[in-house]
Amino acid sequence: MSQTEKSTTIKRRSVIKGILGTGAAVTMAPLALNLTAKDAQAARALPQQWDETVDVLIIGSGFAGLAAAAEAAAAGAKTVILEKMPAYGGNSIINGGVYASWDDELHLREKLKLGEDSPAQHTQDTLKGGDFYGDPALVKILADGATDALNWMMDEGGCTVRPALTRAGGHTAYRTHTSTEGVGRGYTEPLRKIALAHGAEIRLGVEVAWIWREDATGPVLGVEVKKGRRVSNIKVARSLVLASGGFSRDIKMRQEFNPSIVPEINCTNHPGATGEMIRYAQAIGADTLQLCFIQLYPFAEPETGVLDKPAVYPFNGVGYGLVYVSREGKRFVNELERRDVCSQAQINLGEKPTYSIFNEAMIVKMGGAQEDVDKGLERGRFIKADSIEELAGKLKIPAAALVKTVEEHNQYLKKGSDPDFNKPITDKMIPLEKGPFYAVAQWPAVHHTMGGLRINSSAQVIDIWGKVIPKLYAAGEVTGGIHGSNRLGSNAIPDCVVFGRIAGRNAAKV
């Protein structure tokens, strides 16, 4: 350790001791650690008694929290999930239902003759997609564990997927699965089923107000919670798992770390994605990283920012020839680019919305369903026409320009080369020659916060001095260091489930 590092460490420890020491003169009760306290008067006394004790307490009931609960309960731990919202699932239940895995027990890629893939290829795509800011060891765990986690949900939870795979932006292989339901509920319900079968309990409408820890070297002790007007304290006998998601809905926090994500930008997230658990963890010494990396989903509903079923089609369809066009009827980006690139390309146009154009032949192949499309048509989300000219008229964009764009793109697919945007062409891509044709409007909205709590390969939370915080684990979007500067679409669910399972298993250990 350099002299500067020693000096910094000594200063940090002195601050902590100063706060605790001064506070001790005020009250005889032990004081709780709070590194965000501005002075000793802000220090809080630890609970003198606990209202309840559980083995493993999990904060958040999405993919990561449910997976953690399933594993912890299966290991014999008394496991409780706390969810502040009135319904379980958070962002996970309204997620687009897409899951990246190089294989599955159905061996869909092999059956559909969609080429080669491997965990190593998935790892490399994920690292590259995040500009190599992701921790290679953590990314490898995600890719290596994705298939087993998917099979586990299928075998134990009854999860089913559509008989299709797609190649999504930033991925170099056809590995994105779609739940039969076409939304995240297709995974949360199986996870909930597994967790409840092993005896886990889910409590709704319970908000965590603080994490209790006595000092900067000791373990997490428990949490303070609020349900209505009642405040109580729950002690953790084994461990606390944070699976509370990101902070896309917290405009103040977004602005603090990335001012370019202005308040006017819509958001796909549920109202509870406000990031307070990250702040509470920081108060007890947890380290964070890459909080400035905030992703826009390029294809949200333009006026509301909602991520509905039609909003997933632009993401799923690019591996089969779907094209993005502007209001001028022209392509503006390589459709297989990463989400951040596609979002910025739209913003650079300066005029919303943009559109995805596809035909009926692509629907099932991309993991869609005609039923979804028909419902989208009824709601006005999808626009249908028998010809490209008719479609342009309904979209109120120049017909000649759109026809020219589509005809040129059709030729690029046949020739295997895209001179306009250098899109990698595959033989699975379908020319837009035969109708019916469809369009869906799209525009970027805040979607995912890649930064969060620093964890290790065991899902343990690391403190600002690089040490493990005893009895504290984290998984899912509340963590950082996995996706880097940009998350590849369909990597969120395997990230949450794989690390949720790891956190749950380790948290249950005595």
The other form holds:
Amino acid sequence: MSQTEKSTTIKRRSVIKGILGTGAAVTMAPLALNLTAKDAQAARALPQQWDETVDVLIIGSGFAGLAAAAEAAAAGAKTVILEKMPAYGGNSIINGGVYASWDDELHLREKLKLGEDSPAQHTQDTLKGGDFYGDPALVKILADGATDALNWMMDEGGCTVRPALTRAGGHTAYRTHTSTEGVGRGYTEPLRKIALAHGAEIRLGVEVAWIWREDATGPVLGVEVKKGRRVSNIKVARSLVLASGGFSRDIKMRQEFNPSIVPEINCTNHPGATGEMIRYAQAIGADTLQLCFIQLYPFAEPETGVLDKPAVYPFNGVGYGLVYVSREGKRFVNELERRDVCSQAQINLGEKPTYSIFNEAMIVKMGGAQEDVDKGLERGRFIKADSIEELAGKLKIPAAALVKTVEEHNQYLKKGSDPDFNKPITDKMIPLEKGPFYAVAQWPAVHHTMGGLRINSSAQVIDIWGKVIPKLYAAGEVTGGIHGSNRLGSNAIPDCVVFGRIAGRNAAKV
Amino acid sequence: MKKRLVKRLIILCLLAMTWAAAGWAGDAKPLSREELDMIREISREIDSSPYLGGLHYQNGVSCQDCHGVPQPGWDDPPEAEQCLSCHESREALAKLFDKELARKWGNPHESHLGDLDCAVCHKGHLASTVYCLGCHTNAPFSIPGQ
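Switching from the form predicted on its own: structure of the form predicted together with its partner chain?
The next block holds the full complex; its first chain is the one shown before.
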């Protein structure tokens, strides 16, 4: 809908409202703002009474929603999280568990002698990794706040990380942390613990059906919710926080903004990642940006698109010398490239899957664990062999080609340069000389929607006229404009936790 | 046939009584027409229903045994603790799961999502569905009452 059409709708609405106001003021409640309504029939009255009032209402129980709840409840607000799914955690609880931060209270980088880093360098990498489409002010907030947010989860929530750091695609430093659990649950559980300890409440199976706002200048009033067959209205005394995630599982919405992400491509997300909160927010005037930027995770399980623990190894291993090979046994990309580049390089090969090859010496260094690998072997996700030839045999790919590829790559590591793909070689990278060797199959799957609601540095949602929507905040994947055209891996959790905390603190203000 | 008719009559009588009693005493929310229609429909098919509600009823478990009230409405779904009062515990249920399947695919009763409510998968009056399959689309899991 164009700007002109929108203002026409508003005018028409105001006219209708005016008529109703003079003629039927006694019986009719004011109409709700709905910029997507096509005609007067679509207009709905605002609730005349509310079933419940809470101070801070948060939509979504992933990293951002939990962090917001923790801060809002800590500030003394009666805080409720609504989660439409029957389990808490959304995509966050099944996320790969990697967290980018230049430092942490254990000072792992210093201890492990993994070189220099700074928030400024993290900011620069993030901006560059998104082709400078991201908002520098928001990116700086992410990078500056990542360490404190991680320490907070450790101190107050009992979060622990593996004693390892890795350099992941698009990052120029060893700053990617892995939770001890090796998945996002290692952060959602601590966040949930902090939120509940401060008195926040999480309600499962409650779906938002509308956001109530009276006009384009007033505050958000509350939401209409559905639980099973019951419909009710919740008023927000202080603020509403949208932390409802992205829309990777909504094929129609994906297609609308980026037709290149064809329906056949797998998806790493949980079934609830369908983006309807973005549409409800648009209906009350919220602005969106960059909805066409949709990321593929290059290393998902090829058949289903699931991002299981083995699917994180290809991402985490590259800083320690893990290589990607095609079914021909040949490298096809600089492994330290960004996710969009790694995904496209695979799609260009035309035939799935591709494989990551690594050895035992890399496992612990990259934040892996032998226990994960053993489990993955049992499930047939990892393939193990004592020699590269044997590994090729098990993968049914040409042995001579794979041996040649690995030997050449070993030489590149020793020489410190990669003439084939120009990978920036570091002295932390381990040549694939000593077994046992491992392989894991991989293929791209839709993973993250970089675009979303426009926010400012206070996590307030901005409307299509550039003004703040009073009493409306947003954080996490539902927002846009931070990661630009391509989110760097391990930046999602700091984004969600840092901006979730900001949103929660501000939403709790009276 | 006669037995079934008697059973149905009893259910309908109970239904009428609860409704009347609730309306009269004012201490319980009276059931809506939709809820009463739903109960009537479920009662009519309970002897032959392939869903979990039917399977329980056919094994001598009454509506109240699961729902806690004789005439359950929308607000009276069985809670997990009600299920576990007969089915022991999540741990015990996890042990019943096929070991080979669990090794290869994981155990649905030890979900990485935490302790889900039983009714997420096990539906009383609808076909039961395995929630895991929403993502793990190729897992060869089956469930009773499908």
